[in-house]
Amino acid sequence: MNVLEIANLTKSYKGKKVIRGISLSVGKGKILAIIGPSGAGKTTLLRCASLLEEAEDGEITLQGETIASSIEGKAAYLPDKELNKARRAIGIVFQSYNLFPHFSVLKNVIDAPLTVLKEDKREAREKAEKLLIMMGLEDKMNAYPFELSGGQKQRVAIARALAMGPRVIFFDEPTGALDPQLTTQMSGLMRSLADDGISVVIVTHEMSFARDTADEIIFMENGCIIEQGEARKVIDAPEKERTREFIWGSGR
């Protein structure tokens, strides 16, 4: 079952397209990784995909049910109460954190919770301090993020996200405030998350992460999709020579 389907994904910014005609599809417990150069219009791609921007013509469709429609040339979305109803079923896990500096590491994690699902206050917070232990921060529950560190702002910023209990997650340039040490933490972090049925979808300037921890890779460029299969095979044996110019020329 694919968890998430785009078809046909068209985006413009000024009148310039950034998004061209673009499908894809997510299945449920796998992992997406999109690589390109900059410009390519994966970050674009990313927040059309996981509805925070609408996208100007295509579909998508969520967990089976058909969020965008395209209508003559353009992408037709659901009324607004429905949207933000399928927005749940969405984690997203910003470069920057977007953590609330003014609440501690657990508000941060129930805020959503309670006030968007009215879940009981001792369940939530239940919720929370198990997936912090997850995390590895059940020392920093009442710490306060200008305390943490990037690593730690990162997990604190996943575990709120599971705590809406998404069926995808998207994360964008996940390793890029982390260590090596770290970054192979994250990606076996990301390993579980989809041995748990979690669809994941990174957006990463890793050739070796992509490769590592993604079950099928997109190289994107220009808006387009220039080539896309299995991970290991995109990186290790492109088969289209731009995608091999590209990785080989980023040393993997």
Ligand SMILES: Nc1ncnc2c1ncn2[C@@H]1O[C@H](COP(=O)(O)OP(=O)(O)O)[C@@H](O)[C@H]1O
Contents of the next structure:
Amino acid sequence: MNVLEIANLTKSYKGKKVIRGISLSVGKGKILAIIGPSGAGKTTLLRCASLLEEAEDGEITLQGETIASSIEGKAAYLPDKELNKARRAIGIVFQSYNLFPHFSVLKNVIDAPLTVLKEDKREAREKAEKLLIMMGLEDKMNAYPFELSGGQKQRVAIARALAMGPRVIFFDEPTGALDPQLTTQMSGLMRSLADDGISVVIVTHEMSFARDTADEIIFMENGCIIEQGEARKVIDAPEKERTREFIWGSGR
Ligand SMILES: Nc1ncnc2c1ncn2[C@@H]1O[C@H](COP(=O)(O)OP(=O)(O)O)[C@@H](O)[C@H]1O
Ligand SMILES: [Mg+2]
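Please give the other form, namely the form predicted in complex with the named molecule, since only the form predicted on its own has been shown so far.
Below: every chain and molecule of the assembly, starting with the one above.
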């Protein structure tokens, strides 16, 4: 069963269509990368798919549950209470990380498990410590976000997302602030999440990262999917002229 399915999704800002009928699905433990030029609508698609923002029209299914259905040309969502429950299956790592600046690293990670999931304090703490160790942050647990590098903040944001036990995790431009070595580590981390059965959706402008990390790639432009398929095939042997132009233009 697919963890996430989206059909015929549309979204406009101020009357201008930004997403023009996109359908996609992500299987359990699969990694999907979305590539495309700036302004293509990648972040908007991610925000709609991760239920941060409402689509205008379309259908969204999460773990077999209908989250939004298309009724008379409009996306009709579950009521707030059920929507919030569904959101627990979703982890999001923003480009800006969005850590709480006045919370320590450890508190950033245990806050939502305590307040939202009502987890036992000791259990939440043990789990958070484990995740932070996994992220190589064992000596930063009591640090504050301002004391961390970009890569460290990002790893806190990932630990925080994982602490909620998501079934699918979304990343927007995860390698933007990383050097080549950390980019390779990020690729390995995503692969290990997928091996643990978590589905991963990445928006990225880095072709080689997408090729080496993802199972499947979607190339989108102007709110539409231009090409999609097996990751290596899309990057190494794209079918569409436009995809070739974009990938070769990127210097690959
Ligand atoms: N909150 C917003 N209000 C108005 N326009 C927006 C908003 N977010 C994005 N857009 C517009 O939607 C288009 C797609 O943006 P975005 O999804 O950020 O593209 P990408 O992530 O591919 O660069 C752009 O033209 C952008 O200016
Ligand atoms: Mg973007």
